[in-house]
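Consider the single chain below, provided in structure tokens and representing the form predicted alone.
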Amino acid sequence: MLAGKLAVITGSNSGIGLGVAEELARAGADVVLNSFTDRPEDHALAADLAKRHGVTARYIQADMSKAADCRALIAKAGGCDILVNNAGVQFVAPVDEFPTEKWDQIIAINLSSAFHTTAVALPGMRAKGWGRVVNIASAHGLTASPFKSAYIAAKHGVVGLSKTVALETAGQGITCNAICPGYVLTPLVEAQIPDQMKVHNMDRDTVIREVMLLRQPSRQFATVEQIGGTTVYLCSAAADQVTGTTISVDGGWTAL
């Protein structure tokens, strides 16, 4: 379905980003993986994707906290047809205790990086008359929780940026949308479960249902495959007129 298209996915050597890359490659897209590290195992991930799906896959190191790296990523990739802005970090603290350096880091990686990559990618998409920008936001791009001021500000910003890009590219064969996941079962989240079991003195199933997924009415994690599948849909012809909106994959969180 996406044969001949090149997808760049930021923050994609694990978790949601890697899951999105997997589904795009399965649909036939060539892919560029990215993170801030430059290890043999990063490049091996790309080689594995290429081998299993019969596509071209590369890994390009770039630090999404740095504007120049964000822009260079797209240039090194040779432009792209599909841009998935996924890179993100988190830190939790009350507003009056939130470290300035953490605020700056989260805004840079979670929000500003999407601006920089999109700004460089759009001219090439316009030249081809086709493009897809998919921003991985969050349920926290539509609602809020205490102690996550930077993350929530950034994700709300991603939703707003998506709408603006959609308006600026309307009628040009380019769409821009935001996916808003709730809790997704990634290796990072999986690693938190044993600690939560100890803190709350609960078994695994109970701590997942009653603590981690308390605000997710389905009481089930979303999966990286579901986020990837949603991305593939947004890149399909069926979504040609889907632009400037959010798609929630949150088990009903934002319906509350």
Given for the second form:
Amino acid sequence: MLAGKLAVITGSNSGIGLGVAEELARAGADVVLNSFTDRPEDHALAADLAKRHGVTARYIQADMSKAADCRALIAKAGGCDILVNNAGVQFVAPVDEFPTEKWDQIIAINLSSAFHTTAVALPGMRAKGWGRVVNIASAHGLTASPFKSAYIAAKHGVVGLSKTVALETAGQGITCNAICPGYVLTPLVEAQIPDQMKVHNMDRDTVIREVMLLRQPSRQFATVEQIGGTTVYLCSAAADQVTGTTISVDGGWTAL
Ligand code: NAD
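Counterpart to the form predicted alone, namely the form predicted in complex with nicotinamide-adenine-dinucleotide (NAD):
Let's see the whole complex now, leading with the same chain.
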């Protein structure tokens, strides 16, 4: 379905980004993986995707906290047809104790990087008359929780950026949308489970259901395959008129 399309996925050497790359490659897209590291195992991830799905896959190192790196990523990729802005980090502290450098880092990686990559990618998409910008926001792009001020400000910003880009590209064969996942079982989240079990003195299933998924009515994690599948849908012809909106994949979190 996506043969001949090139997808750049930021922050894609683990978790949701890698899952999205997997589903796009399964649908036939060539892919560019990215993170700030440059290890043999990063490049091996791309080689593995290429081999399993018969597509072209490359890994390009770029630090999404830096404007110049964000712009260079798209230039080095040679432009792209599908841009998935996924790189993101989290830090938790009360707003009056939130370290300024953490605020700046989260806004840079989770929000500003999407501005820079989109700005560079759009002219090529316009020239081809086809493009997809998929921003991985969060349920926290639509709702708030205490102690996550920078993350929530950035994710609400990503939703706003998506709407603006959609309006500026409407009718040009380009769409821009935000996917808003609830809790997704990524390595990052998996690593928190043992600590939560200890703190709450609960077994794995109970801590997942009663603590981690308290706000997710399904009491089930979303999966990286589901976020990847939603991305593939947004890249399909069925979604040609889906633009400037959010798609929640959150087990009912935002319906509460
Ligand atoms: P993750 O830590 O597995 O993935 C984050 C990715 O971003 C990694 O590939 C990491 O290398 C990359 N990254 C971090 N800093 C970077 C930088 N400076 N430059 C380039 N890449 C960088 O976490 P994840 O859960 O897969 O999160 C991916 C995205 O999904 C994030 O934007 C996150 O906010 C969002 N999200 C996650 C969840 C969840 O429950 N896991 C829920 C909602 C939204």
